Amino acid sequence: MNNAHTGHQVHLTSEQMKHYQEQGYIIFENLFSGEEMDRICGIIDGFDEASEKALRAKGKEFISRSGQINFTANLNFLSAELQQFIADQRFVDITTTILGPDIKLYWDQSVYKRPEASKDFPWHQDNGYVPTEPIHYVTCWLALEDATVDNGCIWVQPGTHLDGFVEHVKTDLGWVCYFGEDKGIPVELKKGSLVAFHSLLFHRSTPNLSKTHTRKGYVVQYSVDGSFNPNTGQLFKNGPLIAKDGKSAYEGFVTRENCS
């Protein structure tokens, strides 16, 4: 499914919105250029390398496993250029169209799945990791390099977001919401392409069967401004305000200490 975008703007069609509402996701092909991805990937590679080095000493840290799959979170606070990127007009257009006029960064993390990583990352809803009110937020999974079935792209079960939140079971591989036989459908993405999906959509990733290529993804999540953890009552302060009244609201680098 292609998106119609001109320059740095994205105009979602009624067909795309219908697909999101009914199936739970939209694919935006070639949303960012190869040059943009090389620049962003160059920044994230350094953070992943440092994170993987620290992980190597432990072997495993919750859902990260040394030499297999590594999650490096809150990158926007580590790089002014990266934080400016996650406030790009293309993200503003996508998220304000889906969620409404006032948008804040909910979470960001790189996910690098190493060559010959042998395990699935299991079926889950993103809400299964942290309870959120309002419950609906948008996950943007961006391919820093080509994501294929061979190297462990994500898979989705279309329409599962319509069933609401499903209780998750904690396992060694992560929180799991589905143990059935439905394999779902693969979401292969070319470098610079992105899939935006509902936070309640069932998704997983399969092993990286390639011998030489790390599957590199950047996961950027957006919620309405003012979203909070209903268990603690605490507002999420994981990144800057992205949009206000439907327009870009980013005014420059925000540190964790100054994130309101």
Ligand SMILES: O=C(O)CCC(=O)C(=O)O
Contents of the next structure:
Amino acid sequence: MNNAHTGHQVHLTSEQMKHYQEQGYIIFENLFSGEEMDRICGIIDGFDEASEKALRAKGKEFISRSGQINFTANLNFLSAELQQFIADQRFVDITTTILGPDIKLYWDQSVYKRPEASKDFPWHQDNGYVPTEPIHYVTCWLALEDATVDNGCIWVQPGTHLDGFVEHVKTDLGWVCYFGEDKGIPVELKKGSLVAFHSLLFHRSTPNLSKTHTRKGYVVQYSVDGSFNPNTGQLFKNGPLIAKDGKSAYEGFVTRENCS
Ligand SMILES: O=C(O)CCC(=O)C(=O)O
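Now show me the form predicted together with this ligand, since the one above was the form predicted on its own.
Complete assembly follows, chain above in first position.
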């Protein structure tokens, strides 16, 4: 889907908002330039490499499996440049239009799927991992390199966010909310393109069959300010405030220790 974005601003059309409300996602093509992606990917590659190295000794940790799929979380606290990036005006525009005027980073992680990745990352809703209040937040899956059916892109089941929260079953590969036959539809993304989806939308990713290329994604999730875990009552403190009253509110590097 094409969207109007000029310079560093994004205007979401009524057609895009209708698609989000009814189908649960919007694709933003070429939101970031190749140069921007090379810079961001260069930073994230280093973090992935370090965490993959640590993972190798253990083989597996939670949903990461060495040599196959590696999740590296909370990267914004590790790099001022990356934190500045997740507060970019384009993210402000997308998230304030969808969620409202006051927005915080909820979570960020890279997901690198290596050519040996032979298994699905199974169907789930992002809310299946950690409960949030309010339940709705936005996941931005950003393609650091081209994401294709061949190399294990994201697949979605359009409209499933409208069914509300579904119980998840814990498996060796991750939490699963759907074991049926519906294959969903693939979301292929060119480097620098992004899919923004509702946290309740069923999604998965398929094996990397490319034999040669690591599929590289950066998952950046945003919630309304004040979002908390209803089981513990704790506010999420995984990154900075990025918007207040609908405008950019990022004021410089926030560490894990001084994040409020
Ligand atoms: O990037 C992937 O392969 C899966 C990522 C995903 O579904 C998630 O982070 O919720």
